[in-house]
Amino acid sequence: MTDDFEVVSTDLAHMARLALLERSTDVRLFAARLVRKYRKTHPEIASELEKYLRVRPERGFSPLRDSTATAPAGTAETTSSPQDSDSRLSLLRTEDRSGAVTEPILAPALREMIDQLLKERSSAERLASRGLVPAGSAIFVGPPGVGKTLTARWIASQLGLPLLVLDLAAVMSSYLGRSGTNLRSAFDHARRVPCVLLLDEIDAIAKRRSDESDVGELKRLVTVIMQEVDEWPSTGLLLAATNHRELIDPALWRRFDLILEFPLPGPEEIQSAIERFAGRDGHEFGPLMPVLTSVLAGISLSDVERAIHRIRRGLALGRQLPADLVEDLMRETARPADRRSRIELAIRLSELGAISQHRVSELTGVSRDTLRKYQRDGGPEKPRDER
């Protein structure tokens, strides 16, 4: 009965919060959902909120101001960012939309669904006739350096829409219940502004609750992020992004539309990264680019911009010749772990012709016997142990 209790109390207080920010589209999504949720537990109080919802507004009175409607172009850049009263600190970031932003590389698969978000936004009308709405929030998942950031910065820019990052450091106040508020007044910010928000490495405050590691602060925050994800309109984008989905808290999960995850890259992403990068010397990668791609596999992109642009430094001051950079990078990079792909990679680089077989052993972990029998045998497809 006592969680009942604090149940309907949180309930009632969100509710007060939303009419006293004078966000009355907010009011009506919220007490809508309330009907939803009450139906069979507190059908007096659903049908309660039921009739209320029946009555429309009168029309040049509104003693609520619209809060969410949506502001002129630009706004989102002059209108002044929320901040954090002691520290003084801006509880968003605007990215800086000067110049270009590069499109991802990303998977057939990933791209189509980005695509798809994107189509929906630009079609939001087409949906409304047949009674839906665009995703309205998506949750990035992948390991460090595959272009989540990216991404959310080029659907920014497709959109023609400033991309706002919370920032951690100045949301997470050593007051207590401060941080709360903080994340509640950068949401009712982002909801004002037509832009993209973008909640990066969001496990650091939606945790899993479970975790006793952690103090109430932070579970309190959990709480409050899961409100404001639900009540994200679907005329805005919402945007999240962690390197670690385990540490997560599930309830947080559901709340998003979409969850996308992002690969490390496979063999044409790597291809297209290093031709990519490869800029101006890209005539020199040409031969090297099948030892490349494997050398670079399991790798994330950010690895491969900065493996491409070692070899280029090295390339620009021609003191070594290709394969020996080649060479040089095999040492610093982890082989790979199944011995068919150790055999490939090791025909690859004899067939480069400027490594010797011992060498390429010795790179690669491969016998010179083995790599003897695999190259008459005409590969590792067929082997005569495995024949």
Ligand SMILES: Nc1ncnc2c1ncn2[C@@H]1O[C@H](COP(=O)(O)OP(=O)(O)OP(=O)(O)O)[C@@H](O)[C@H]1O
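The term rigid core refers to the maximal set of C-alpha atoms that superpose within 1.5 Å between the two forms. Bear in mind the structure is a predicted one, so any value in this text is a computation, not a measurement. Numbering follows the first chain given and starts at 1. First, how it differs from the form predicted in complex with the ligand.
- In the core-superposed comparison between the two forms, the C-alpha atom of Leu34 has shifted by at least 2 angstroms.
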Contents of the next structure:
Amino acid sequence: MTDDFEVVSTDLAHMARLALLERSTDVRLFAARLVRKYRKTHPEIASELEKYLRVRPERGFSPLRDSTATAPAGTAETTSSPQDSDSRLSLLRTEDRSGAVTEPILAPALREMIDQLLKERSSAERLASRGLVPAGSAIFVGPPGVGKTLTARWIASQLGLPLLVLDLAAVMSSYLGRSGTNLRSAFDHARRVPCVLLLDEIDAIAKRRSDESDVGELKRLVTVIMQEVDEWPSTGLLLAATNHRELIDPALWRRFDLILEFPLPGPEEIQSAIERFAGRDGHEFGPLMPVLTSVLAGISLSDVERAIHRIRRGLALGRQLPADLVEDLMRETARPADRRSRIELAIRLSELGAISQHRVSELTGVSRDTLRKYQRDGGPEKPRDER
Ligand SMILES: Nc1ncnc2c1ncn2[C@@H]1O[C@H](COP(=O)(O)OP(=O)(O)OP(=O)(O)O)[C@@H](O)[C@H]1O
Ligand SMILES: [Mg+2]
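Previous: the form predicted alone; requested now: the form predicted in complex with the ligand:
So here's everything in the complex, that chain up top.
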């Protein structure tokens, strides 16, 4: 206990000295060191300090490039984030690490690849003994709302590292001539900090190509990214995410150690997501599981989340499951394109017993005759054999 007090008082005296000398950069560096030092032994102080560190200093604080130029390796997390000198927009955003990150629900094959990515990092020595290094970069590709950004966040939290997100819109915000410099300063900053760097929506650069006059500059920007990916140290982890594989320069694509495909969720993922998003209303959703998994097939988990939350709000306001709320939902989600799925959905809806056959037929586009036929012939499995 006495030892503990001594350590804290030495730190306090040192901090006061730096503050009184108005060495603000050193104060931040020292505060960040204390966060790491106290995280295990005094988590409250650590998180309090961390909160203060996130507050942007008011005018007059030296911008990143001045301060990181002298910062020793491993301490740059304490420097302010690089900004575009015109717009003063931050080029990098450090994601809040205080809350726990929920684990993404992923298809098993994808999950396995991510587990290996994490394992490689914790087994770097084992790999080194065979002359190998852990994968240092990965690009996530998939439709919107399937959990790419969430997974990046989760990976960072699993590794105990901050997630720095490169804001490409800010990088390109001022006149394009400065984008390359902006990009390099953002990478310089990220390289100095133990972190996961996320280039989210990396296709933003490619999308700008529509304007002919920008083409040359944008090409140079892609070249800068390529060089930066090449120079990225394997001690850090560089992630990129995109919805548009076709917009990414193949030469850039090739530079990532891993390409991870994020598909739309399958029935199992949808079911786990409904269970998760239903939260404390889980008991209300139980009997509806088959019908909801059918209704919500083919959409992203982000949309599933929105739908389930809306139903829950409806329930809280006294609306009734299943009839009104399922109907509501169906008005929004696309009717399944193939006949087999439509029939399956119709059977499940009519099994709920709360919606009339006539209404089920209207909602699904399956005639009542067809529906009756399949029900007579033995339930939802039957249509699978069709066609
Ligand atoms: N696989 C998933 N597991 C759990 N929740 C998910 C998943 N996918 C999406 N969500 C929910 O939807 C939200 C949005 O997902 P996220 O931002 O990660 O999607 P994205 O793939 O990055 O989309 P975009 O391409 O539009 O950026 C998440 O915060 C989460 O609440
Ligand atoms: Mg995203």
